[in-house]
Every structure is written in C-alpha cells, then in structure tokens.
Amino acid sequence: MVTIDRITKAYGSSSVIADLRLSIEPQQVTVMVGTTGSGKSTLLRILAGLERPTSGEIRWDSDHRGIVRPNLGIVFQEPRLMPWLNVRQNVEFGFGPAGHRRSAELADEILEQVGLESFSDYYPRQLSGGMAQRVAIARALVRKPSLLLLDEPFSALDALTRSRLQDHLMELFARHSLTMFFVTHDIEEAVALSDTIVVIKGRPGQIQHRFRIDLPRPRSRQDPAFMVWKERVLAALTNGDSP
C-alpha cells in the first residue's frame, strides 16, 4: 500500500526522524507510539502532503511515487469543524471544492454509520466533543479513502468517550475495509487497535521496534494477553528492549 523509504525531516540543522523505513500494508492499522518529540506527527503530516521530506519518498502502490496521495484521509487531533456549517456540511465538506453530485445524500449515509443521523442539521457549538470528532471521523471517510491518517484523535476526550469511540472506529475500519496509519501516546489505545505496533524514539526519531499484534477482535482490555502486549510495548518504550 505504502512504502515509507529512508524519509528525513530537517529544519536547519536539526533533525527531526531519520532515515525511516516503513510499509503500511493494506486493510491494516499500523499505529506508531514513541517518545514526546520523536517525530510521530511529523511524519503523518509528510504522508497527508502537509509537509515535504528533506530526503527519502513515499511510493504509494508500489510504483507511484510522490508526496501527496488524492484519496486521503485525515482525522486531527481537534476536530476541526466549521463552526458556519452544520453537521452535514461539515462532513460534505470531505469532497473538496468540486464537490460530489450526491454530496448530502452520502453524508447523511455516514452519519447513519458514525451513529449521528439525528443530528445532521446541528452546529458544532451544539456538539459533546465526542460528537464533533465522530462528525471528523465521517469528514475523512466520506470519500472513501485509500488511507486513513489519524493524528491521536481521541486525546482530548474523557476515557469513557475514548474507549467508546475505539470501539466505534473498529466497527467503521471493518465496515469499510480501511488501511489505517494511526499515532498515539497511548499503548492501551495502541493495542487495542492495532495489527502493527511501530516503535519510535529519540532524536532525531528512528524507528526501534515493530510488533505484529496477534489478538483477535473484538479486543478486551482485561485479557491477560491484552496486558501482556502492554507491558512488552511498554518495555520497547522505556527501555529500549523488547522484553
């Protein structure tokens, strides 16, 4: 799906990742966890075409190469929302400016799927924040993208919501059969939503560790297995060996 190659990020002299190398395979979640300052960020935005590599590329599909791929999507940290628009809007304006022909008619199809059909003509104002990043999450997938980037998108919700909307974007990642790039600090949230761990550390930030998760899904939080990939991600983080 895609090839990361020997990507560099410098500005001026400081390095922020280093001759990477990484594969996001297709129908997959690979989620990258590493140190504050690592890079993680940095290389999300190179993959959605926010920033350029100093050196290194990207080859989508094994023989296109280039920095922006067209059918992207990306769910931020904040949800990002236009305060003017209403939910539907919101998420029609996932097309861009051409825009789609049938644009209301399948944002309100997403909406259904992220469990908001009731409140498409709502504004952001009028939103938990649980609410407004699902109405992010129903933005990016609109389109239906070749790849998902998420950039810690539950960060700033209370565990309750965090968990709930993990679950939820499994139930979305299943439906739509999506190849996902997922940054996080959380090993929990890690775990519970990944087929590939990649560790990154240092800086500039490389890459120290991967792990293939084998669990099965849905996933529960209190399997001894669960925890037992906690801890060895934990261990990659802290320590710098895989246990």
Second form
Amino acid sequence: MVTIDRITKAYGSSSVIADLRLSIEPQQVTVMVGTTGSGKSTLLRILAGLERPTSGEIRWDSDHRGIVRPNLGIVFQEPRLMPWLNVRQNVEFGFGPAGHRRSAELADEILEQVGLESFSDYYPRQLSGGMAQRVAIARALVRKPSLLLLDEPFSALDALTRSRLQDHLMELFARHSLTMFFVTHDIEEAVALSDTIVVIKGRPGQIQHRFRIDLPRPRSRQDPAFMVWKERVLAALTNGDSP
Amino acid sequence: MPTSSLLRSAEQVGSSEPGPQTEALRASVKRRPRWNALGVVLPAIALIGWEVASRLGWLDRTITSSPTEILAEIYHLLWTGQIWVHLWATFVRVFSGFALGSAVAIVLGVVTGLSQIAYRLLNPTIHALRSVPSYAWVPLFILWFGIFETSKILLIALGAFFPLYLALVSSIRSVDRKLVEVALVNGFKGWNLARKIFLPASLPAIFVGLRQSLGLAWMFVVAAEFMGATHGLGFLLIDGQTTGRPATLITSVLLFALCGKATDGCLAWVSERALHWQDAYHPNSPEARSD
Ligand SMILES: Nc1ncnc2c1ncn2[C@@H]1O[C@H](COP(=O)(O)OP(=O)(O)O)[C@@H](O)[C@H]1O
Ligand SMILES: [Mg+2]
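Form predicted on its own already given; the form predicted in complex with the partner chain follows:
First the chain shown before, then all remaining chains and molecules of the complex.
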C-alpha cells in the first residue's frame, strides 16, 4: 500500500526523524505509538504532503498505469472544522474544490453513519468536542479515502467519549474496508485498535519495535491477553529509559 | 442502521454530547438586541434643560440656538425640499468615495495579504502614506484634481482606503494555518484556496474594516465639502457659520450624526447576518448589545 523508505526530517540542525522505514498494509490498522515530540505528527504531515522529507521517499502502490497517489483522508488532533460552514458543508468540503454531483446527499449519508444526521444544519460552535471530531471523521471519509491518516484524533476528548469513538471508528473501518495509519501516545488505544503497532522512540525518532496484535475484534479491555499486550508495548516504549 | 442507533443511544449517556442544552443554544442564537429606554434619559434631560435655559436667557441664543429653533430649521429645510438636495449631495460623495476606497483596499489588501512579494513591495510604501496627516492632502488634491467632485471623492476614498486595507492584510496573514492545511490536504489551491478559506476566514475583519472605512468616509466628507461646495451637509455647516445661524449649524451636525449612525447600522446589520457563524461572546445584558 504505502512504503515509507528511509525518511529523514530535520528542521535546521535539529533532526526530528531519522532513517524511518515502515510499510502500511492495505485494509489494516497500523498504529504508531510514541511519546510526545518523537516525530509522529511530522511523519503524518510528510505522508499527507504538507511537508517534504529532508531525505528518503514515500512510495505509493502502483497499478498497471503506474504510481497512483492515493486518495488521502486525514483527521487531526483538533477537529479543524470551518466555523463558517455548517456540519453538512464541512463534510462536503472533503470532496475538494471540484465537489461532487451528489455531495449533499453523500454527506448526509456519512453523517448518518457517524450518528449526526440530525445536526447537519448546526454550526461548529454549537457542537461538543466529540461531535466536532465525528464531523472531522465524516469529512475525511466522505470521499472514500484509500488511506486514512489519524493524528491522535481522540486525545482531546474525555475517556468515555474517547472509547465510544474508538469503537465507532472500528465499525467504520470494517464497513468501508479502510486502510488506516493511526498515530497516538496512548498505549491502550494502540492495543485496542491495531493490527500492527510500531513504536517510535528517541531523538531523532526511529522505529524501535514492531508488534502484530492478533487479538480478535471487538476487543475487551478486561481480557487478560489485552492487558499482556499493553504491558509489552509499555515495556517497549520505556525500556532503556532511566526511571 | 446499527451504527447510528448505537450512537444515538450513546448520546443520551454522554454528558458532553447533545441533549436538552441544544435548545438553549438555538435560543441563544436568536437573541436580538433590545431597545434601551434608559439610554434616552440623559439626552432628554439635556434637551429640556437647553430649551429652558435659552428661553430664560441664561444662554446666548445667537450662539447656542435652542431645540425648538433647530426643529423649526429642520422643518424649513424639509418644507423647501432643500434637505434632500444636501443629503443627496453628501450621500453621493460618501458612497462614491467609500466604494472606490474600499474597492482599491480589497484588491491591494488581498494581493498584499496573499503574496509575500507584494507584501514586501507594497506594504512599506502604503504605511508611509498612511502616516501623512489626512488633511495635509487637501491642498495637494485641490491642486491636482481641482475643487470639484473628483478631488472630493478621491479624498474620501483615501480616507476610506486605509482601515479596510490594514484590516484585510493583517487578517489574511493571520488566517489559521490549521484550516489552510485542511484545505490543502483536500486539494484546494490558488484561487479556490483564497475563495474558500482566506475570504471567509477574514470576513469578520473585513466587516470591521468596512465599518471603520465608512466612518472615515463620513469624516472626510466634511473636509471635502469645506474645500468648497454648493450643496451638502458640509456646505450647510459653512453656510450656517458664515451667515451666523447656529440652528443651521447644529442641524447639519445632527444630520451628520444621523446619517453616519444609519449607514453604520446598515453595515452592522449585514455584518451580523454574514457572520452569524461566529463564536463570539455576547453578554446577555441588553445595554451591551444595543449600540
Ligand atoms: N516546523 C517546525 N520547526 C521546528 N521544529 C519542529 C517543527 N515541527 C515540529 N518540530 C519539532 O519536531 C519534534 C517532533 O514534533 P512532532 O512531530 O509534532 O511530535 P509528536 O507528534 O510525536 O508529538 C518536536 O520536538 C518539535 O519541536
Ligand atoms: Mg503530534
């Protein structure tokens, strides 16, 4: 699907990520866990084309016509809704400048899937944090992205809303056969969502561990196997650090 | 639909999710400013005091006039139809100047706001021009453009130009990078980016700038009509002064205040509707909103 090949990013003399290699498998959830400042957002911004890597390259899957830059959807830590557009218009924004013949209809459809069908005429200032983030997810999904990038999308939400939205995201994942690259600092979230966890550490950030999480879905956080995975990822994230 | 039903039931549980408070939200959107009766008390007392004082001879009527004399003057102007001639002359000047000044401000402001090269090229010069005291232009404008309408409208346009230009440049340059990124990821570029992000994001500042520009247009029309005019509220001022009629003078001042307030009110009305989406803090008290 996507191969991240020896990506390095430096701002001036400060190196943020170094020699990073990773491939994102289709129709899977790849979660990158790392502490704040380890370069996760930087990598996501490079994938989204918002920044150029200092060296290395991103290789997208090619079909018989050659390289295709995939249709990307991205959800940031903040909802980043346009305050002057109502909920439906914000979702339609995801179709880009060309729009879509049936954009309003498709927006309403996806809003129904995120449970906001009765709020399509609301403005962002009238939404709670959780609702706003669901609109942001709807905006990213509306054009059926072949790769969905998420940068700590739930970290600003309270625990209850967060776990509800995690469950909900996984329903959408199954329903739309999504390919997701999800970045977080929350270990429990990583274990709950992922097929693969990669641990990014150090300065400059490098991938130091890789786990395949083969727990069946839906996952229970009380399941002993779930707890074991949490311990293992935590250990990977903290080993070598002084206590 | 399993997904949405799951979420709808979840909505009733979550404290941060919508519920009864959305009604209150809807109500708060519809809040209208209320008529502030208390605000009229002081002017009313002042008017009555003024009339009484001038009737009792405490005030020199040849200088201060009196409310009834002013009413008589307004009645006279209305009766003879002169008032419309003066109002029309001034309105045409204000609006031509305001339209010209703000049109140039929008073009230059957008270019300078969006392009770093234009900013570095133009902005210092425009700032230097701004620091020329406005009335210092008057003799120069008369010299260049004569004493007729051209120089008047250009002077008003000059006054109206700066507030909008400055508001536009600073607001475009401070548009939230986060929103711009969302647009970039969604394929917006160039003109589409300007239209869909930069324009709406700077709309609040544009309206503030427009209202300030309109205010300055009303200030500059006085200077412009002092340059020599045969009609207009500014002419009425000069006329009242040279013929020693304070009632005419004060009537003219009143008309200026009314016109300025009315046109600003129209812009405020348009602005409130265009910016209804803003997450602005409106204190609940009627005084605070009945400007
Ligand atoms: N535009 C920038 N200029 C300079 N340094 C930056 C810039 N963006 C990010 N950084 C630095 O890169 C590091 C990694 O940032 P980031 O990718 O946001 O980390 P994370 O998302 O993992 O918390 C931080 O230490 C930050 O200071
Ligand atoms: Mg980050």
